[in-house]
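Here's a solo chain for you in structure tokens, the form predicted alone.
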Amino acid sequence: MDVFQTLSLIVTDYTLRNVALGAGILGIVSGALSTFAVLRKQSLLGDAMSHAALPGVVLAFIITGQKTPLVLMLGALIAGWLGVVLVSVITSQTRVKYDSALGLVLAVFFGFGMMLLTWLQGQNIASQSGLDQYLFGRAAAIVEHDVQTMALLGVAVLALVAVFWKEFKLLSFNPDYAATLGFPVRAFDIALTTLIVAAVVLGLQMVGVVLMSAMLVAPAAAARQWTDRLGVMIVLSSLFGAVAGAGGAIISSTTTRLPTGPTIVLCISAIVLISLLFAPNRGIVWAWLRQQRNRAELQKAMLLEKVYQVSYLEGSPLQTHPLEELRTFMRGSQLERALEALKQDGYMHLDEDGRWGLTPSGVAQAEAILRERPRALAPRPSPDGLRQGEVG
């Protein structure tokens, strides 16, 4: 299937259009909020809250008897928020650490939700079928009304992020300083956590409670590799989330019985992998290339210095040397690569007898290296302005 056929299907196919739009909305909202979760070192919060939302979904159905998305999302929101409150109470009133409290709430709420779900499946209630799909998502069942609900909730969440942008930014980087300025740090912390819970609720239909945590960690983890600016990071994180969401929905539609939720998670995982490998500042590949380039420059400088010193001792810096003599300075292919690089730089030359020697430019460069070395080894000023080892 080519690109044009895929685009036409998105426009004409009702189900694919709804799933792609819903997944894109989820990616934008979760990507924006995942930035704050990652920067505040609360990556596990999304995992805990998504699992805590399961009993809310089941209880909402048991109480109301309705399976409409708005009712189930409201139940999930209440349950997830109660999970946040419970984590806060545990960490403030006991000696249990934050990560342990998250794990405890995750296990208890999810176990309670599975117990309710199993009990409900044993009852003769025909309308309860399909609730178990919230474990891994039920993207194919999304209709236009669900997309509209997700869009309204997503716009509301993003609007609140924009309104409290400065407060959330300060809370993410320096909450202690925010408290000294008189900001209600606790209130903003609860507000930001509530928005993260709302993003979790938004993604329950699409990827389910089990996989939703990936959408609250992976987009920001990928975006962090590309930038050091919060605004740019949020834009990139939202973009990555939208691409993964819509792309996963489209890919799953091209293959029979390929689940949408796991496909979306695999797409965002691929974006994270690409970012980890190829991001200019932090990418593993570029870091390896920089390391190799620095190593090559160091080898060139060492060889240039050694040849200069030996030539100087023999009477002239322009003295030439056979290749076998130079092998005492450097081994194998490293020597050959360094010699060729220095030749290209104009610092060394090869005469007709196969002997290597410094050019005038090479002599000047070697002398510059030797002049810089004492500076590198010189004592550095201490914080009080005196050099190390000096007394006033």
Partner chain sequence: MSSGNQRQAPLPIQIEDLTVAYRAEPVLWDIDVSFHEGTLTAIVGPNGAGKSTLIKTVLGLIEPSAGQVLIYGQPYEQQRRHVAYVPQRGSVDWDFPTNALDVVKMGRYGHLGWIRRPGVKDHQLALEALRKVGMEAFARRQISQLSGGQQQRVFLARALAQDAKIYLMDEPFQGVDATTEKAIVDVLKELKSMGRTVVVVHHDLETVPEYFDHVVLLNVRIIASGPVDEVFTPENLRRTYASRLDGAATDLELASAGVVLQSQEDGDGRVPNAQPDRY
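In this text, rigid core is short for the largest set of C-alphas that superpose within 1.5 Å between two forms. The structure presented is a predicted model; accordingly, all values stated were derived computationally and were not measured. Numbering follows the first chain given and starts at 1. What changes on going to the form predicted in complex with the partner chain:
Core-superposed comparison between the two forms: CA of V57 displaced by 2 Å or more. Put the two forms on the same core and the Cα of T68 is off by 2 Å or more between the two forms. After superposition on the rigid core, displacement of the C-alpha of K97 between the two forms amounts to 2 Å or more.
One more: the block was the form predicted alone; return the form predicted in complex with the partner chain.
Keep in mind that what follows is only the chain, not its partners or any molecules around it.
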């Protein structure tokens, strides 16, 4: 199927449209929320909550015998919340740290959920089949009603962030200070956590409990690479979430036997990878290039200083030297690169005999370097000493 066919299917095909829209909206919501989760160092909160939701889904089915999304979502919501409360209780009442408490709750709830699921599968109840889709998500099951619910949550989240923009910013950056100004830190915690639980619950059908956590970390992690402004970061994070969500959903729907959740997560992971590598300033590639440039500059300065010193000691700063003599200062190709660069800068020249020497501007530059670095490692003539030497 070519790209054009796919695009036309999004418009005409009921299922594909729902899936793409739903996953896109989910990406926007989780992208915006992940910004705050990541900045508040609560990346793992979504992880714990999504895993904690599994036993809620299974128990809701066991208790009610129904498999309607609303009932199962309610179970997930309650279990997710219970997980958060438990984490909060553990950190406040015991000496267990926040990250350990999250890990504990995540493992215990998820383990319990898997146990129930396995037990249920052994019970020979025909209607239970399909519950395991909540592990990795099955976007094809999304109906228009689900998309509407997601859109509603999306609008609510974005409106809340827009209206309470300054409060969200302050409470994320410096909660203690916010508290002294009279802003309710605890209520903000609860509000944000509730929104994240809601996003997790909506994401369960689409991405599944195992991988929903990625949607609550990855978009913000990628967005942070590109900007130093909170507003831009949220917009980018939502955009990345939307692209990965819709893109992943479309790819998996139009390809046979490709699960939705993992495909979406792979899409967002690709965005994260690109961001980590290529974002200006923060990206690894740029940092590496910058480091290479700095190193080259330092090598040039070192070589200039050393040539100046040795020339000076031999009588004149303009003294020339054969290449072999300069090899004591720097190894192999490094030396040739530095010499070539210094020649480009006009600080050194190569005469007909193949000897290297400083140009007058190179002398001035070397003296400037020596002045700026009073604690140069090598012994150096003081500018005064130089002039006296010339007179003598």
